[in-house]
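Have a look below at one chain only, the form predicted alone, in structure tokens format.
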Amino acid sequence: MYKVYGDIQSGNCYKIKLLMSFLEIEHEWVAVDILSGETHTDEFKKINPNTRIPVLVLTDGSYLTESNAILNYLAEGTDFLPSDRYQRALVLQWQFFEQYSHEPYIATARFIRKYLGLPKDREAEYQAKQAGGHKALSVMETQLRQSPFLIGDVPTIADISLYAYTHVSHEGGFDLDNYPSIQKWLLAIEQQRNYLGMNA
């Protein structure tokens, strides 16, 4: 059985939980409190020297880190990862977009506001994240006007990667009222069999 070290309220960890639910993959979930420094203990550093979650422990005891790498590993051979070479590249394209153009803005703004309570000394940083977050949402909106999911007619791990923080983007101050295609896409994901909410 797989073991996952994570925090369900973290979008990067929730991605893994959601895919495992969709695929009905049995696993042990080990809750990790990042705010109390649990990822910085000597014990955790043996699991991931980069002191980040999620971490997937494979059945042979080896470790895999970085949320999108874990998604690709778990989705291999399923409908969530296309077999076509170009389609797989598109999945990676959106996952790189998520890590470089989406998560640094939307997830960071959410962290500052939701977890830190928007302290005075980080207000400027929080405000600076808004433009980049809306740019990322606009890119997604443009694509989702053309197809129900990011790669086409069925959800892939590209959708899971971007769903994680997009569906809670309001917690970072991002209003989705001007993104009707994103709203429709969120509902389509939530209607998938075995969908599991972040707060479930």
Given for the second form:
2 protein chains.
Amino acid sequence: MYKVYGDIQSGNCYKIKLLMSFLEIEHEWVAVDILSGETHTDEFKKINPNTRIPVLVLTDGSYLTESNAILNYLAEGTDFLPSDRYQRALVLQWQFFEQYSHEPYIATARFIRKYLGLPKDREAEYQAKQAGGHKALSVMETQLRQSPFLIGDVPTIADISLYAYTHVSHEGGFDLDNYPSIQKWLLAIEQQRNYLGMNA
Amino acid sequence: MYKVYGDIQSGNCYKIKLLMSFLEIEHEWVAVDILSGETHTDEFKKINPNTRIPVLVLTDGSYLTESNAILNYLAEGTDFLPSDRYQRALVLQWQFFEQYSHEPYIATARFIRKYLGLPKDREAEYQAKQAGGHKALSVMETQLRQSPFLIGDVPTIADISLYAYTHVSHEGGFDLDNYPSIQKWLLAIEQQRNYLGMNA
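Show the form predicted together with a further copy of the same chain, please, because up to now only the form predicted alone has appeared in this conversation.
Every chain and every other molecule in the complex is listed next, the one we just looked at coming first.
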């Protein structure tokens, strides 16, 4: 059985939980508390020297890190990862977009506001994250005006990757009123069979 | 024939040039100047609304963005991308590591120093990038002590992704003296058939 080291309130970890729910993959979930430094112990560094979660442990004991790499591994051969070469590359395009152009703005703003309580010394950084976050949302809105899901008519792991922090973007101060296609897409994902919320 | 919009001095674009050289893929290279704002024109936004290079144009006119997604597309079926499911996931693991934990520190420090000339108002940011860059280099060194290339005995696109900014990390103020395995790995890549330098 798979084992996952994660924190369900982290969007990066929630991605794995959500895909595993959609695919009905049995697993053991090992809760790791980032805020209390549990990813920085010597023991954890043996699992991931980059001191981050999630980490997937395969049945043979091998480790796999980076949320989007884990999604690709788990989704192989399922409807959540197309077999067509160009479509697979588009899935990766959106996932790299997520990690470079979306997460560092939207997830970080959410972290500063929700977990740190928007302290005075992080306020400038929080404000600076807003423009980048809205740029990422605009790029998504442009695509979702053209297709119901990011790659086409059915959800893929690209949608799961971007859903994770987009659906809680209000916790980072992002108002989705000006992104009607994103709102419709969020609902469409929530209506999928075996959908699981972040607080479930 | 493929077309690539890029700037060879950008590590993200150089990755594509290097893989295309290794694989002897014919292509047209369209030089794009980031510094003069060429990725922010209305015309370019139709190609990539996220206003970034590189962009690959396929023979049917379809676009693909995000350097690491492009590498995966081009390397499919070659020795640079394993067919084994776990090894493919490890390639992605290192590529997501590159975009989230390596590039934002090492490439950004290089940009501030080499392209902007380390102006006074970016000095604090430049200094703040050093710790994150060294953490990324340490994670790489840990792996490269165990295997000559990131995934094993032969180079993959994971190595190309991380080579791009690591081999010019001194331009961002990173000294590689304490990373002997990285130094050996850089040389091993440079000794591959059809290797092409950034200034070639």
